[in-house]
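A single chain comes next, written as C-alpha cells; it is the form predicted alone.
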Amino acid sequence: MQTFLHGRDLISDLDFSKEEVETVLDMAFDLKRKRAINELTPYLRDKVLAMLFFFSSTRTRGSFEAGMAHLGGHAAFIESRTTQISHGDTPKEIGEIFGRYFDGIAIRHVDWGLGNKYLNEVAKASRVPVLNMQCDVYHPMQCLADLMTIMEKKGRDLRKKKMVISWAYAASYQKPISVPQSLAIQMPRFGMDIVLAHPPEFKLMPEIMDQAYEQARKFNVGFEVTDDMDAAFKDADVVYPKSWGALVHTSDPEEGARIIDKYKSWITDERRMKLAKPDAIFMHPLPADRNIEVTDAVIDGPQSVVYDEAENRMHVQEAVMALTMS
C-alpha cells in the first residue's frame, strides 16, 4: 500500500503507479463499506473543493458532490460560463487564484486539443491537487470506477480475463475519447487481456496506444485491436461498447457525422452478447443512446452492471479526494 498521496494531481491514468492506484480501490471499498453501516467518514472536514464545468454533467456533478458532503467537505459548483474565464482569466490565474481559495480543483474540460492543455497549466499555477473529471484525453475517475466495479464482480484478481472495450454507434455527437483511451491504458496493469473493437476511422490518439502496448508488455498481458465487433465479443468476460468521435481522423463535426453514419449494425444487442461468455457483464459510463448504442434489453438485462458501475464513481473519487488533499 502506498500511503503518502497528498498534494498530488491526478489528471492522466499513469499518474498514479498500479500499487497507487490499488490503495485508491481499498479505499474506495473501505468507504463503501462504512457508507452502507452509516459510519461517518469526515476526513476532509471543512476542506472545500472547487469543481470547474466546461462540460454538463449528471454522474460526474453528482457523484463529487455528494463525495464531499459524505467527507465532511464542501464541493463548490462553478460553471465556466458563469465565470470571466471566457473574458480573461487565464488557466494560470485559474491555478492560482482557486489554489488559494479551495483546498482541491476539479476540472472537466473535454474541448478536442485544448482540455488535457488546460488541465495542466492549471495544475502547474496550483498550490493544491488538480483532479481530472474528464478531459479530451483521459477520464481517469471513470476508469477507477470500472476497475472496482470489475473486481466487485470478477474478483480482485483479473489475469486472464478477456475485457472488450469497443466503440458502439451513436448519433447524437462526437462523443470524447477520453474513455476508451483510460481503459486501454489502466487495465492492462490489473492483468486483464484487451481487445479493442473500431471501425477504421475510430482509431485512439497514437500516443495513447503506445501507453496501452507498453503496458501489455509490462505485465505480460494480451491486447489486440480489431475492427469485428462480432469477433472481439467472442468468450468476453467484460465487454464495454460505448460511442466515440472520429476525432483523430477529422475534428470536422459534419464528416464526423457522415463517418459515424456509416456503422449503424454496431450496436450491443442480446445475439451480440451471446457472443460473450455466459456470466459476462456490460458496462457503460452512461448516459447510452438507448436502441442505437444499446439495446433496453441489455441495458436493462441481467448482465448488465451499470448502476453498480456509476454508484462506484462517487466511492473512488472520495477515496482519491481523501488521499490527495487531506
Given for the second form:
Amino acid sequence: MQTFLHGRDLISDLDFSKEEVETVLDMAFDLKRKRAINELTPYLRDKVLAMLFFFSSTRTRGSFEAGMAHLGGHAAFIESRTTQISHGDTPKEIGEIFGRYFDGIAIRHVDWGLGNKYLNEVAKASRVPVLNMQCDVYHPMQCLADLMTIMEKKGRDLRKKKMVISWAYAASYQKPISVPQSLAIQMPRFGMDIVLAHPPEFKLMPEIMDQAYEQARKFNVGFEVTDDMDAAFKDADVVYPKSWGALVHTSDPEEGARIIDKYKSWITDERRMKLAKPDAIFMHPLPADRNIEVTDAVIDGPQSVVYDEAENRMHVQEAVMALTMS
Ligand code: CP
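Since the one above is the form predicted alone, can you give the form predicted in complex with phosphoric acid mono(formamide)ester (CP) too?
Expanding to the full complex; the earlier chain stays at the top.
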C-alpha cells in the first residue's frame, strides 16, 4: 500500500499510481463506514481549503465543503468573478499567495484550452497541493467516486466486467469532455474492458486516447471504440452515457449545435438498458438532461446508481484531502 501522498497535487487521473488510487479508495471506504456510525474523523483539524470556482457547481462545492467540515477543517468558497483575477491576478500569484493562506487549493476551471493550463500554473507556484475540481481535460474526483461506486455494486475485482462510456444527446449546453476522458484513462487500470461509443464528431482528445490505449495494454484489458450505441450496450455490466460538447471538432457553437442535433436518438431509455446485462448499472455524474440524455424511467429506476455516485464524491474527496493535506 502506498500511503505517502502528503503534498501531492491531483490534476490528472494518472498523477496517482494505481496503488495510490487503491489507498484513496481504502481510505474512502473507511471514512464512509465511520460516517455511518457517527465516528469523528478530525484528520485535518484547523486546516483550510481554498475552493476557487470559475464555473457553477452543485455536487462539487457541496461535497468539498461538507468534506472539509467532517475532517475538522474549513473550506473557503471563492468565485473567480468576485476576485481580482479579471483585473490581473495571475495563476502564479494565486499559487504563491493562496499557497501561503491555505493548506490546499481546489480549482474548477473548465474553459476549453485554458482550465488545465491554469491549474498547472497555479500548482507550479503553490507550496500546497492543488486539487482538480474539474478542468477542460479531466474530472478526477468524479472518476474516483465512480470507481468506488462500481466497486460497491460489482465487487473490488472488476476484471472481465464490461464498461460502456458513451456519448449522449443533450440540448442544455455543450457539456465538458472531462468525465469521459478521466474514465477512459483510469478505468482500464482496474481491469474493466472498456467500450467507448460516440458519433464520429465526438472523439476524445488524441493524447487522451493514446493514454487510454497505453493503460489498456499495460493492464491487459480491452479498449474498443464504436459509433453504435446499441452495439456498445450489449451485455454491458456498467453503462455510463453522458453528453459532451463538439468543441474538439468545431469552435463554432452554431455548427456544434447542428452537429449535435443529428444524434437525438442517442438517449438511454428502457429499450436500450435491456440490451445490457439484467444487473447492469446506469451511471451519470449529473446534472442530466432528463428525457433527452436519459429517460426518467432509467435515471429513477432500479439500475440507476446516480445518488451513490454523488454521495461517494464526498468520501473520495475526504480521502484525497486527508492524504495530501495532513
Ligand atoms: N458531477 C459534478 O461535478 O457535479 P457539479 O457540476 O454539480 O459539481
